[in-house]
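In structure tokens, one chain follows: the form predicted alone.
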Amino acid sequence: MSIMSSCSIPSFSSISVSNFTYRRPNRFICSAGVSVAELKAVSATEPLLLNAVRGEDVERPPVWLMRQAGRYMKSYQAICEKHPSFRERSENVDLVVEISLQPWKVFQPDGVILFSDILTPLPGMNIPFDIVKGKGPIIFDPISTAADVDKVREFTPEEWVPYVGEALTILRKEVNNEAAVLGFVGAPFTLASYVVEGGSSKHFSKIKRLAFSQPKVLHALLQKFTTSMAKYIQYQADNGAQAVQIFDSWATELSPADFEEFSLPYLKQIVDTVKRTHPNLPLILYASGSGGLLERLPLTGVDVVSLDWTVDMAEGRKRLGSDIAVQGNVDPGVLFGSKDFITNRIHDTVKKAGKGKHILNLGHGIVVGTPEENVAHFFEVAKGLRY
């Protein structure tokens, strides 16, 4: 994004809430639609999000939202009408870039995440799937035996998803270091859950039957996903991703003991592998409903643990320790509340997180039907905060 315009000094209205001062510009004052604060961010050598994760002194917590590009946006709905297939939208370079940039152009978040899906690598691993409107992901040939696992190939990103690399490269140029470009992958246990269950699941009976009756089969599958996702993260980083989030959405269906067997060692292996080649790449781990596993998550070696809203931020900070950064964790449902309610929840979360090493986010993705103007208000308040 080039900035070629003259700017005048903006006027601000100040609002004090708790221990924070929120300075809201009364209007944008640059002809290019960019505020002085944003111009200052452009001149920074590194995006705010990266500085915050590394524990450097920052003036406010960076902010982005999971599923910030999605169905709550009218501009996204318009694309869906023209391109009803999710896989087309997520596997076409031009569409991926356009959709990824939609929230960037409207809200200017501090993180711009690639529009994709954690299941995108599956065809390249010889696991055919589709995403059906109203049903979600469908795995055509669910895995249940050692012979099935033998058919699974290790993933070669540059061969199977070149559009991901191309899209990330374009996003880096478009965003121009004004925000961090984020990639993401699915964690081994979560991916295994989808391909064994045949799609989404309520009780996870099939993956648990495999885990507890044929653990060697599941471990073999998990290892293939581990090797493949480490390569996928490296590929994303090589093509422009400045941080990568690992989604282990279903690991919290495991008991702590089973998490330590079927998820933790594979997450740690991914982190160790990536850090050998990309030691400065921030890795974020998100597992919804992770309250019972919280102390185990830093053992993976990730740089950031993303909390969901069922964990009190202050308690989460205390349980995780000061060495690791946190992300989150406003309840997505808060965005259905009044603007004052949203403002108060943001301030409460930031206060409990404390200064530094915090990325402000939701505790889960934005919910379909969320008022777009409330998302705009969330970003406005968040970007007006100062420590």
Second form
Amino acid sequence: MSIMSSCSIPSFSSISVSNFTYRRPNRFICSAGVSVAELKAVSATEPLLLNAVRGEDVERPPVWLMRQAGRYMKSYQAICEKHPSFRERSENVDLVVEISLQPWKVFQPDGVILFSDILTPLPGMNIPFDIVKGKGPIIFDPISTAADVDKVREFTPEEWVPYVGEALTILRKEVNNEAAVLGFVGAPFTLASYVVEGGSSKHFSKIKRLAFSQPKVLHALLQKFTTSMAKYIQYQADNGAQAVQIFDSWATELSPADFEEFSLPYLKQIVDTVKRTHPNLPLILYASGSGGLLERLPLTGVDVVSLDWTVDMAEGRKRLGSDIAVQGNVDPGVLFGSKDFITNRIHDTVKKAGKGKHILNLGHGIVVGTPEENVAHFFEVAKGLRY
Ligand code: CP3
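Rather than the form predicted alone that you just supplied, could I have the structure of the form predicted in complex with coproporphyrinogen III (CP3)?
After this comes the whole thing, all chains and molecules, with the earlier chain placed first.
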């Protein structure tokens, strides 16, 4: 029996937003039990985000927002009330899928990022942690000595975070190539800063003490994170992630020379390792406040650099060179402005980024308290753009 012959007829729903209309295919299931999503996975056109990163001709920049799932959404707050533990929300397959899909269902971004945290792998590396409301991440036994580093285990994702693979696989089916499913990991220096500082930090004095008085100990820790995060990216890709973002949020606490010693070589090692097994997987690098390091970021070998808002997009493009794609760089605070103000800032960023190789995004995550209607407006305007 031909599978195709027993499928229901495709239909499209038209969704009108401000100045344009787009057609979104509805999901339909074949009587043979094979979803068209599965059939389409073989022949489907690639998501816009992947085409844009690869420099193909696209009609507009793809758009997604860092922290697009989270506390600014009432639907997320409702889940928090029922499931107050962040670890539970981010480690239970059903909750991870539901939360990841919340912004997808409302805004149809071009990227659907897994709901998780950069710290999620830590227990699997023998580093217990929690995320406490009002306090942020807490590492129960911060690392400070060579003996502490010896106790850190290398990460085996399939053993410790099977829910991540399962959630990514479900997300791929749900999103059905209408957007790219995005995975993410923390970069070695940023993860090390949490586990050495014991949580978030203002002055990064503990990790700097370690870096500048016992560099070998820090290098040993960074190498364990490097091997583990390369494996974790491969695992995410094998289970459905179509692009992976590496967050080196705190790398910019380092001077350029120290970045070259404590972050750059490890990022490059991760990229080299992943590219050997997954040469077509786009890798995106984000570091907040990266203006002073910009020329060094492409040396990691990533495909996309995500800019925060302290760099002018046109200048950032020039400094990064034309080979690499850019993401960003709208100030998350813009989403507290009027709708006209938001529209103008989107147009300004897109114009400065120029045609192609640009993923429209914020320069950091959406801030708690951001009006959901302004986020909706951001997506409407962004998806209505044409080059
Ligand atoms: O973008 C997304 O929608 C995916 C979800 C995501 C989360 N954390 C969920 C989360 C992503 C990509 C992250 C990455 C992350 N986590 C980073 C890198 C990005 C950045 O902000 O620079 C960092 C540094 C962390 C560590 C971390 N986790 C911090 C500093 C906090 C905030 C603490 C707080 O209470 O505000 C978290 C908790 C966290 N991770 C929240 C979310 C939505 C907020 C807590 C909650 O929702 O209960």
